[in-house]
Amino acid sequence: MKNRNPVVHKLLESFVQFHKLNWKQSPMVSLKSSEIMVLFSIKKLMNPDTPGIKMSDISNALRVASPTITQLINSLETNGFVERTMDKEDRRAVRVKLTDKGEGAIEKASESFYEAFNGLAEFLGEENSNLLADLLSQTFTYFEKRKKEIF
């Protein structure tokens, strides 16, 4: 093996602290972050129009398989977050709306990422704020382009 660029081991081990970070949970409504992910989903696709979004468009979405939103849909509705109805003109297809509960979560959650990212420009100051963001664009960008190769 050659020898490791310094720089390029600093890059692996920032990335693998934010990996280690326990973002699994927001303990302002005690859901997993996939679970999150569905509410903000499922209020980002509503038409006010629908009776609520089909299992498939979540899953699609968020780019997983319709059992694994099956399983977040069971835990989310059991806990009072969504409620679930058969589509009326398509019986095999089920919809899925927020409750009044879940949209307070996602209000809680929503507030709770703003503080913390509000505190994180403060921490770093403006300069190294947009620097900040401007490198994980063009990280993003990089990774996004190379992702078929490296992954």
Given for the second form:
2 protein chains.
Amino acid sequence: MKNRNPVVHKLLESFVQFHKLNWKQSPMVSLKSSEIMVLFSIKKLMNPDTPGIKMSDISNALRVASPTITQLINSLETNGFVERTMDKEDRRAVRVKLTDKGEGAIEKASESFYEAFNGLAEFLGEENSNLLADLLSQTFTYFEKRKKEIF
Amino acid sequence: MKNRNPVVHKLLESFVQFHKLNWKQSPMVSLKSSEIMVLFSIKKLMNPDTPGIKMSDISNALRVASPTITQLINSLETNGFVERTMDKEDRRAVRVKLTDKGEGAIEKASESFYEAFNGLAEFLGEENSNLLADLLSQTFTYFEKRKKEIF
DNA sequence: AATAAATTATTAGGCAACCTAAATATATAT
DNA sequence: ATATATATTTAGGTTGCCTAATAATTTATT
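Now the other one: the form predicted together with the DNA, given that the block above is the form predicted on its own.
The next block holds the full complex; its first chain is the one shown before.
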């Protein structure tokens, strides 16, 4: 990394630092942050005229392998945050929906996420917040493209 | 997360996306990225008139608990990337330094990191790259401060 | 219709990157 | 001399993922 473009070095340093950041801090003592992410994505995908979300849809939404979702849903189900039901049209599929407890949990989590990120948005200022979000998305695009090109 | 400030939502979304990003992709098949980070920090801390870096210094530099460093150094040592020596002034301490193999490895890793981040800097443009690095650092500051205030 | 191929989810087992608590050895302070 | 502090290691655990193999069912092909 020697005597090269200092911007590059600065970028790398900030990435390292940022990466350590635990911004996903679970506000619910009883839920891991991966579980909260699952609840969020169920909430987001859910619509009133379906009996629940398919495992594979959660897996796609979170870009996580399906056995991972199985495990997370197992734990969420045994703790009463979600319910599994059989899909009547496709008996291979499983439909998952939030219980009232689940709804309550994401209500709280949502509150606390909002508070944290609202604080950040205030701290950075609206313009910078927008900029940051855009730059992060661009960075994501860059690395995804790069990955495809290399392999 | 309903009908609230859209900037906040956008920030959160971009964080989620960015967080998944595997920008630390280890270029050396035989080294995990945590191990590369250790090698980097040894290289950075090293100075010609010491016989090596103390475990605790690596641990502080990377902000990782010392048993974690012990494990990483164990593996790096058995694979010949670093060498442990006793500290003659303080016999509790251990000094770690890079072997030639270790130097070679971080040379290559450094090359490949630089290439990736240089590409990013070009992709974003110099001004935006600087901005991104600054905003990430500010974000780090914000969350660190928040953590302290809450607990 | 029968068989093959694809899809959905689960089970089993593993890995990376961390952590804490307790143990060991040595150094420093009282 | 004893207590306390520091440096490292050992032992064992957690989180968040993964792949390969299996079971059940659906869809496509002959």
